[in-house]
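A single chain comes next, written as structure tokens; it is the form predicted on its own.
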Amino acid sequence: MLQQTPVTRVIPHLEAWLTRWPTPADLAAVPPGEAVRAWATLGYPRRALWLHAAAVEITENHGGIVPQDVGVLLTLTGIGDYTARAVAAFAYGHRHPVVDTNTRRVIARCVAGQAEPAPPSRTRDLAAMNALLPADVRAAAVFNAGAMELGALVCTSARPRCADCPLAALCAWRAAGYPEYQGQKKTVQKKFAGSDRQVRGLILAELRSTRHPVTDAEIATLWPDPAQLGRALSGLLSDGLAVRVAAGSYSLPHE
């Protein structure tokens, strides 16, 4: 749930999935429309149903029981290397590098001294990560999450606030009279609004908001352009995040 998405708007949905699905077998016990139901407003509802996927691996193949090893929990479906080194590392206390996008910020700017991160690098980034953890595994999961933390509230894209920051004398950025970034940016995301996502979106929360089928004739009052409410239903689709289920209607997926 916290990839791309704020702790603040996680932790509402987190707790009422955990109160209902404390458990893998739980989860994969229901049909997969019920955890994009519940997936409700969080966005980038893909990873609902590949939750739901990897808990019903968890259960067939692992015993009903989260994996350890890295290298297994890459094989489930929807896990990246970010979600499998967390689960390692935080979960079970193995000594793993954890990079997310605050802690790329952080190493960018008191390590290697520039204004912001280059675009995301499996190797790269994972390699400056563990060149700074600490041997010991406690030491290195407490490392982790500070690195994590800093970023978040300290370190922040917009307004870093350094003089509130426990690295500030070590940092490499303010040494340097905090110049601009002069590397390669990361491709911006187009605007929400008016996008084939926001239609995505007001197509799905009618799909969620009824246990009935949704027909054409509802789905062509959300959205004034024909032509991006077909591109976005056909993406959904395509996608598996909703399914057809007679000529012209239409719901979560149910199997």
The other form holds:
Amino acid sequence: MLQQTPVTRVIPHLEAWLTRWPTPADLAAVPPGEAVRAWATLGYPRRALWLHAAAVEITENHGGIVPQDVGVLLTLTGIGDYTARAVAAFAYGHRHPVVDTNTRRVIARCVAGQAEPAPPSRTRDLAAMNALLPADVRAAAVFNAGAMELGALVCTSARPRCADCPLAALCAWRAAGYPEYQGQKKTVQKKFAGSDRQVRGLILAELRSTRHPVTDAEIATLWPDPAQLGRALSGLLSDGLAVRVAAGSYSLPHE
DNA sequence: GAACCGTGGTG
DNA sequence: TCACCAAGGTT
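Could you please show the structure of the form predicted together with the DNA, as a counterpart to the form predicted on its own just displayed?
Shown next: the complete complex, the earlier chain at its head.
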């Protein structure tokens, strides 16, 4: 849920989710469409599908227990390098560098003296964090969490609160006089309004809103451009977020 | 490596 | 008003 999504927006959904499905087996026992429905408007609904798939994998292949090993976690659907390490470090207390967008920014500023991190690079980012990580297992877990928390609450992307920062005295960016970012530009995020993403979201919201099949005629009312509707619908079908239940009618995945 | 994938808060 | 961005992952 936290992938590319602010913590404050996740928390209520997480609590409701864990009340309904306390264990991987509980989630694995319901159709994937139920996960997509409960995901509501958290965004990136493929994550709901992937989380359900991971719950099935954990239930069938790992005795219903979330794996501890980073290499095993990486085999689960929707678990990438960040999430695998975060689970191993935060849930199980293992010593691994955990690097998210907040940590990257803290290292860029405090250590490298730059206003923004370079675009993410698994090798570089892990090496940089590894060089900072305490040797002690529990201290390493605290350090991972502390770096993320500092980036999320103090060393923020816009308007960092340097006056409140416990690392201000040793911050290389501050010492250098807050130079502007010189490095590679990050790829600009496309506009959402009018995009295929928005149309996908409209169709999926319609599918979530009812337990009856949604027809082509109903879908046609959601957006004026038929070509965009077609692209969005076929994308949802190929992603498994929607299934065709009869000619010209669709629902959330139910198997 | 780059495009793609949602939604909402913020300044 | 709108660009920016948020505990990334997959193809």
